[in-house]
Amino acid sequence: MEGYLVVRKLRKAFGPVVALAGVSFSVERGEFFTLLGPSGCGKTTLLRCLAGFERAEAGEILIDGRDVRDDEPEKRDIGFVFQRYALFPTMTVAENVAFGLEVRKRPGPEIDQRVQEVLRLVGLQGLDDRKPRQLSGGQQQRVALARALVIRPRILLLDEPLSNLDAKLRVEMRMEIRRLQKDLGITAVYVTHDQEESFALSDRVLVMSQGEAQQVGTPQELYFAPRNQFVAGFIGQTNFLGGRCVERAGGWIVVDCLGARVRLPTERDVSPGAAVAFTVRPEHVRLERVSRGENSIRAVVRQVQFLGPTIGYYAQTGSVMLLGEVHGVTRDEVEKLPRQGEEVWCAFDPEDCVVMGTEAR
C-alpha cells in the first residue's frame, strides 16, 4: 500500500467496545479523502488517531514513509477544524488565527503576516479584531479552517465542519473548502455522515461500518459498484432483490425473482439453483404499462411524491415494494405517468443491476 498518508491495521478500543478493528487505507499527496458512515462506526475515532489525540493499540500511521503512531499531535504537523470549531471566546479573529503559530514560537513579523495571508484566504480581512460571538456560524467556520491553514499543515483533518451550518450556508461552505483544498494543494482526510457532502467534496470516499473499512473508491465507483449490501444501502436509495439462479452464460445468469425472469451481469461462479441477491437503483426503474419481457415485474402503483424535479414511486408486488424515479418530466408527461393504484411493470436493464451475494442451495 503506496500514498502519501499510509494506515496499516490500526486498531483502538475503549474497553470492551471495539472502535477500529484493523482500519487500512492509503491518501495521496493533494487528495480530497473523505470517512463516510453512520454515527458511532469509528471515522471521529480514526481522524483522532490521525491527529494524535487518540492514540491507537496497534497499526501503523505513515506520513510520507515516517510512522507517526506514537507522535505527539503537535510533532505531527497536522491541521485539525473541529466540529464545533473550538473556537477561544476571549480571543480576536487573528488572535484566534495566530494561536498555533504562538504555540510553535514563531517571530512576530512572520505571525502578523502569515495570519493576513491566511485570512484574506478565506474572505475574513478586516475581522481582525472581532469576537467569536460578533461572528455569523459561516464566519466562525472560516476562522477555524484558517486556524488550521495558518501552520501550513502537511495534512488537513476536517472533522464533520459543516454540520452546525444551516442547508444553504453547508453548500456554500463545501464548494469553499473544496476550492481552498485544491488552490492549496493540500492533503485533506474529511469525517461526514452526509453521504451527498462526501461526493461534492472528494476525489475518494472510504465508507465505514463497526469500526471496519468496508470500501474505498471514487464517489462514481461507490454508486455504481457497490461491493456490499451496507454500501449499497448507505449509498443512497436503492432495491434489494432477490431470487433462484435458472440459467448460467459467460458472464450472465438469469434469475427467477418475484416471478419475472431476471438477467444479470456477474463473474460470480454461480450455479443453477443458487440463491442470488443484487439490488438496482431507483432511477434505473422505470414503470412501464406493458411487459417487455425480462427484467419487467408486474406491481401496483401505492404511492406517488411529487418531488419538483423528481418523482418517486413506491411500487409492491407481494410483500415486496420497489421504489422507481421518473426524472425531468414537463408538466404535461407528468400527466400521462402511472397513478396510484394501477397496474404497472418495473422494468430495467441488465447492466444497471450489481448482483450482490450467492448462495448454494
The other form holds:
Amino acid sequence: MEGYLVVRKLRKAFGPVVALAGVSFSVERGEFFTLLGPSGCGKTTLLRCLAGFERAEAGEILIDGRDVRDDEPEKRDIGFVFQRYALFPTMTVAENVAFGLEVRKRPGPEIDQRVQEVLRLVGLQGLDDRKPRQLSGGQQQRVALARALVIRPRILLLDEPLSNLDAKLRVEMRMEIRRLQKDLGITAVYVTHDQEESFALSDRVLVMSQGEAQQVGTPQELYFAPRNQFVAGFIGQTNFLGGRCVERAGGWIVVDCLGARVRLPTERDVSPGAAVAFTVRPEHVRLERVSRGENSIRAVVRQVQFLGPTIGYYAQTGSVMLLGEVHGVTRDEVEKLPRQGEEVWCAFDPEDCVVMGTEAR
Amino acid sequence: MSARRWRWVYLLDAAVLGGLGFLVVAPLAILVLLSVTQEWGTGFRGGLTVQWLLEAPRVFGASILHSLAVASVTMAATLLLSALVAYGVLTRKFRGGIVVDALVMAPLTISYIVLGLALILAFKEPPLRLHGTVWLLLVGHLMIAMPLGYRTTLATLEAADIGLVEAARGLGASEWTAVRRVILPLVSPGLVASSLLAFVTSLQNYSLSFMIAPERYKTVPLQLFEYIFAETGSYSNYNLGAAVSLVLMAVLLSALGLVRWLTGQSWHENLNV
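Let's see the other form, the form predicted together with the partner chain, since the form predicted on its own is already up.
All chains and molecules follow, beginning with the one already shown.
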C-alpha cells in the first residue's frame, strides 16, 4: 500500500536558511530513486537526513513503516557512499570493507567470506591488502561501494559518488552501479546534479529546487511532460516561447507566436486573447527552407555548432534565440544544411509542444 | 647573472644555518662538558668525572620525581581536555567555538608571574582552597600547557577529516567506536606531538612554579635556580646543574622512544606530523 521508504513533509533549516521546505516522496522496495537538482537545492541535505547525519526539524522518515527521523545513524541500517569516498586511510581495503561487519559483531569466518564475496562483486579481488592511497579514484569508489553493500543495508544512499571521476569512468561506473543494484535488488536513493546520469540510472527521479520537490516521475515523464518551467529548463535544453491565444477548438489552441500561427495541444480552458507559455525541445525543431504554414517560425541562423552526432543551431527572430538540433546527419547531408546568416523556418509539430502556463481569465 | 644570485642565496643559507647551529650546539656542548668535568672554568684540565652524574639523582631525586609527576599529570590532562574540546569544536557539538578558543589561549597572553599571583588570589579562600597544595601547581601547569596542546590537537583533527566519523557511523559504529577505530589511529602521531609539548612546557616552567609551587613540592627548575644562584648556600654548583639537565634530557628521550614504540610509529612518520 505504501512505499518502503516514505518521506513526509520533511523540513530542515540551517539558521535562517531553509534547506528543506517540506519535501514528500515515497520509494518502492528495490527501486532506484534519484534526487536531482542544482547545487544548493537541498538534495544532499535530504540524503544526509535520511542517513541521520543531519536531523530534520519536522516531518517523517519512514523505513519499512517505522519513523526513523530521530534515530542515530548507526541504528538505521543504511549504507552510505560519499562523494569523496571517505575510506579509512589507516585500514586496508579488506579492513575497510569488513568494518561494518565487525561493529555488528559477526563471526570471523563469515566476515572473511562476505568481504571476499563483495570484493569479487565490485571487481576488486586481489587488492585486499592495499591501502586506500594506493588505489585509483575509481578503485576507491568501488571499495566505498563494497563497504556499503557488504552490510546488506535496507537502503543504499549515494551522494554524487561519481562526480570525482573522469567522464569515461563515470559512464562505466554508473552502468556498474545500476547492474549491482538490480542484481542485488537494492533500494537505492541517489543524489546528483547531472541530469543525464540521473536518467541513465533511475527508475524514478525527484527534481528539486530551493528545498522543494518540483516533480517526481520516470525519466520519460519528466522529459516529455515537465510540470513547470524549472523542470523543463533543468531537464535537457528547451525553448521557452509564448504568445496570445487566437483560436480555440476541442483539445487544441492556436497562438500567435513571433508572427506565426502555432498550434498547441491543451485541455486547458483558454480564452482568446489570453497569454500562453509553452516549450519545445531543440531536437524537435527542424530547420526548413519553406514555410509549412502553421508551426513555422521565421528566423536567421546565427551560429552552427558541429558536435559530431548532433548539429546545434542558434536561430534568431527578433530578440528571441531559438535552439534547434539535427541528429544523425551523413557527410553528404551536412553540406546541404543551412549555414550561418541564412534565413530559415523553424518548424515543429504541435505534439512536441508542452503548454506550461496560461493567463487566468 | 642568475647563477651568481643563486650563489648568494647558498652563501646566505650556509651562514644562517651555521649561525643557528652554533647557537644551539655551543650551549649543549658546554652542558655536556660541565657535567663530566671536575670544576667550572678548568675544562678538561681538571680531569673527567662521573661524580656529578651520579650525584644528580641523589641531590635532585625528589624534585626530579616531582617534576616528572607534575609534567605527566599535566600531559595526560592536556591530552584528554584538548581532544575533547577540539573534537567538540570541530563537530559543532556546542556553540561558541571562538569563545572556547579565546579562553584556552588566554593564559599565553598573561605574564606567568601575574598568572601565578592571580591563581593564588583566586584559590586562597574556600570553597576552592588550593593555595599551598600541589593541586594549584597542576591547575597552573594545565593552563599554560593547554594552548599548545589544544592548538596542536585541533590542527591534527582538522587534517584528519572528521567526516570519517560519519562514514563509520553509517556503517553501524557508535560515535565512540568510530573515533576510537578510525580517527585515533589517524591522529595518534599528532597527539603524541601535542602531549610532548604539554610535557615539556610543564617540565621547563620556572616562573609560574616559582609563584604557586608548595614549599615542600619543589620542581627541578626551582631547585636548579637555587643551586646555581646560591648566595647563602655552600657553593654555586654549575656542574651539578648541568648534570641534572642531562639526566632529565635522558629521561625525556627515553620516554619519547617508549611512546613511539608503544604507538608503533617510526621516526620518519613522526617527522611528517
